[in-house]
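Here's a solo chain for you in structure tokens, the form predicted on its own.
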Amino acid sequence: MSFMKTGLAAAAAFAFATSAQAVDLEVTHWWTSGGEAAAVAEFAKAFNEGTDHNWVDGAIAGGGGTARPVMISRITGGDPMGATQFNHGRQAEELVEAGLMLDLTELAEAEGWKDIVHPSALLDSCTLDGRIYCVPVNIHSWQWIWLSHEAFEKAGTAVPTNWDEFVAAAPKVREAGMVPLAMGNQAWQSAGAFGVMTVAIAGVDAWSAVTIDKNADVAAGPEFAKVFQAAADARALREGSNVQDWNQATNMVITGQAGGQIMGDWAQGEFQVAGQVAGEDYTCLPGLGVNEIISTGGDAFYFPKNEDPAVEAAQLELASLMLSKEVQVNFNLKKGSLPVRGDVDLTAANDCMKKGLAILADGNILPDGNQTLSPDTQGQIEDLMTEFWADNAITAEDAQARYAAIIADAD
């Protein structure tokens, strides 16, 4: 019996006391850059050859604002995949509450998912009622930015330490024929990137009062106005960055062809397929290098309801594998998150992670915005954002403006 077998024995004494049947369970996300696509393959390998089973991958390739609806038309239709992946938060919340998803409360329970998930909003982003719903796998955090060792070479400048010595480097950077900022032109992409400038600019209680509590007041006042007249700025910074999806932003920074980058740390899984190496190649500034913080977002695994009792035997060795401690070292190295889990060997990590890790164990966190907004708010957000980074007759003061008042209407 294989190390996986062996360490899945919490979930297989209930659920191979219902059915033995090996299943091919189709597994649906939008892992596809080659970052990203190399760590969802240690879960794949893991359950192939640690259960009975087999790992149907459903891939959409767009990103997660273009695989959601399909995962949920999908759900709502009738045609339920065996698992599908949803961002920590409030995105699967209806599904839950219309009864659709699998409830994992007995698993978590004979495992004491509340003892080794940490932070613990992780596991309250899963439950709903008291019972546990999905299994969280990862904590992603959007705040930081990437910066490239060779394109401030060639601009004859240092490296920056923090978002205003960036800005004041790119002159040198556009005169020495790149593209300062890079960006692709997904609406999440520009809505992130303004969420790390709030923390960094506004700071991390204007940025709550916002996020957390909806106060449109603070949404309209003197912090956030300093963050879009930042945005504002910071448009002309990105101009030339013709890419669409973020991984192919990420290739620019890679190879040279841009400054920086504000993306998620998903991006370290991308410097690794490239051979790259933190600290040489390209340096990580969390909160911008201002402020030393990262947000608890990441990544859950939701299990639909379905008639076969085999096939709700292997969605319940799949969530036990998923937080298994072997499956969570392999699984993040590869991704460039942060276990959920605290009590795993991380001695591979490298300087980003290692800076991610030190963060989190002093706690300076924060919740992601998908665990305090709406999907409708968050939507808006983004509609607003594309809007306002691709035109730059759209002023500060009128983006703030609408910004308030969607706020003011948040959920």
Second form
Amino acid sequence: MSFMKTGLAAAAAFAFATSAQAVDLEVTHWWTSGGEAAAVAEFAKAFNEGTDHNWVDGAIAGGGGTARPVMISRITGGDPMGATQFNHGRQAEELVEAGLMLDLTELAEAEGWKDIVHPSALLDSCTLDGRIYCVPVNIHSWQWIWLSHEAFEKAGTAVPTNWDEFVAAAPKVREAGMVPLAMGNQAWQSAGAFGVMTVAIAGVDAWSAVTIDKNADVAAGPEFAKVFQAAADARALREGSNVQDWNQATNMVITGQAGGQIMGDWAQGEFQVAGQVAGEDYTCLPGLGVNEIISTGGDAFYFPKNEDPAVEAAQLELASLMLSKEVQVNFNLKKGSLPVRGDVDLTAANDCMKKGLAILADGNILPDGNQTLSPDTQGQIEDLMTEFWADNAITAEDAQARYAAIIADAD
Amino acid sequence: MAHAQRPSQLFRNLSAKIAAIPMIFTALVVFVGGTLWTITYSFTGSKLLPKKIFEWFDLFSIPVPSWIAKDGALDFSIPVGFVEKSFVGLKQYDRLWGENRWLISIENLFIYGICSLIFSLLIGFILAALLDQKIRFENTFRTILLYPFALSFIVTGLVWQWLLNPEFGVQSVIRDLGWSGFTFDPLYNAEIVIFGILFAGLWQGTGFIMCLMLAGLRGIDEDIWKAARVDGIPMWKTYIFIVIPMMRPVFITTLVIIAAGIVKVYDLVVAQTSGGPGIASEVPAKYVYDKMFQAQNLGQGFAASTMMLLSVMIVLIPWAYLEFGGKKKNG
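Structure of the form predicted in complex with its partner chain, please, following the form predicted on its own?
What follows is the whole complex; the chain from before opens it.
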């Protein structure tokens, strides 16, 4: 979920005060867009007001892909920050194995995180050998398509209610001079859209066989052949969307230049900023309207080990604070994501968020790709997808064969 | 002090040698040591953190007598064997040469390298020769031509990204002038995208090459020109048969500078295309960075960087042999 947005990284002044109680705790993250910064400010406010310590903001601009190498090199280089964001899953796995992260198990047991974190898979991705090393703070799901009412009106068709209708309506959208499917040219966007289509078209069983059990036979099988065929069709639908960033693509939907976009739920922040109303100006379909199911990726905070016991105490206080009810509500409303605990009140949420909450409450959830595949495998899939989506010469069969080979080698 | 008898060779210019120690140390540790380390670890399955090839284990340790270390904390252990930890042989290289992206990167580097070498030398030399005609405002021209070199590759890349963008850049300007069918979008065409990058690279680098050439031309004795003129040799012949052969050292320096710039090309691509469209403009340095830091696969990145080193060596060793091996015979 790397948000490529320009912004200014706050100057990172990290002076670990060793004096008595108050600790300046530096927290690094890559939340720099308007809504993201407002959300992280909720953490800072709660931390500054609720404890004796100070939140030192260490925002790193340029998205997760840029920020993670910086964070990792600081942790491995012996200059650890107080806390740092990662997507929960396997991104920080080796850092935990190397013993560079603070063990939060005692705090988690004292506060009963096992009972309050919902779905429990979130806490599982923070767990290694029975010990807990991170705090999940939100749930972001990929499985959404955002449709522009204006575009379909101009094309003279009804707004689709699922993927098949969308494909059927696409020629009319094209005839009316618009791009049916908006998609930015960055690798993670096409790889993500492909993942969404997999769940919707191949079904959950085939998806889990490939992404969780790394079964290469299923990846080469008939269900995935359908997915690759659909992706090849979608490749034709996206022709003409020459933008890079995801929010530029979302903007094409907002302004009615494109029919729809497959993008995670962070896109609704853009619709909100543009003053659009769900159901009137745009429609969101979870699971492409086929399989109403969402993945539970998101962000988590890790606390690198520090030698100073005062810092460690402050880290634990922050960890506890991030999971508290009030902070969860304030943070997630600003972020547009779902809270990690089911027992909070979110009446202020908009329609699309409520759809997500309902699916979450029904338990129709999947782990996120970040939780099941290593960054290496993800990178290989992204390379393949970049090539596939950009080059019409690569047939669905070729791409599927290469995909199956990647899955066969996955660790 | 070895002043009394014949000073030994080792102690000649002692202060100069002492002064050079930090540099020698840096060269050994950073260049040689770092290189060997990278090559070694390219045979491992290292992911986010480097993993050891093997680990020594001790069969027994000799306790240090208490009169040396009081609490026996300095037990002297002898490594007697090792267990294999993360050795994967040539697997990383195998995967590397099976990756389409790597093959395209190599091909791009090859095209970019050859063209960049030829064109920057050619254009640089022609510009220098033109400036050398004792023209007016030479300073001004030199400054203008050298100016792009003051920009970072990122800025150059962004400027040319805009210039070559079909909606804002050259294409739209010419279409506005009336040629509505005009198409010029190198950065969005996988076939020719590498030339779009080459163009930006040349724009930035040629001015500097020109300055080097100009310095070389100024080093040629006036009398040679006069002699050539007396003999009635046309100017172009004087350049090709007399001046250029005399400028050999300048050409070699320039060649090394250009070649180093080619192998490490990275930021220009990131700023202009991020490797796109698709993976059509990927380069090896970007592959190394992406694998090491974004895909968290150090082993693969090390293997790729070792291959980059190898390609530099293939060019460098024959050259060094010709350049330095030949001199020894003469002197």
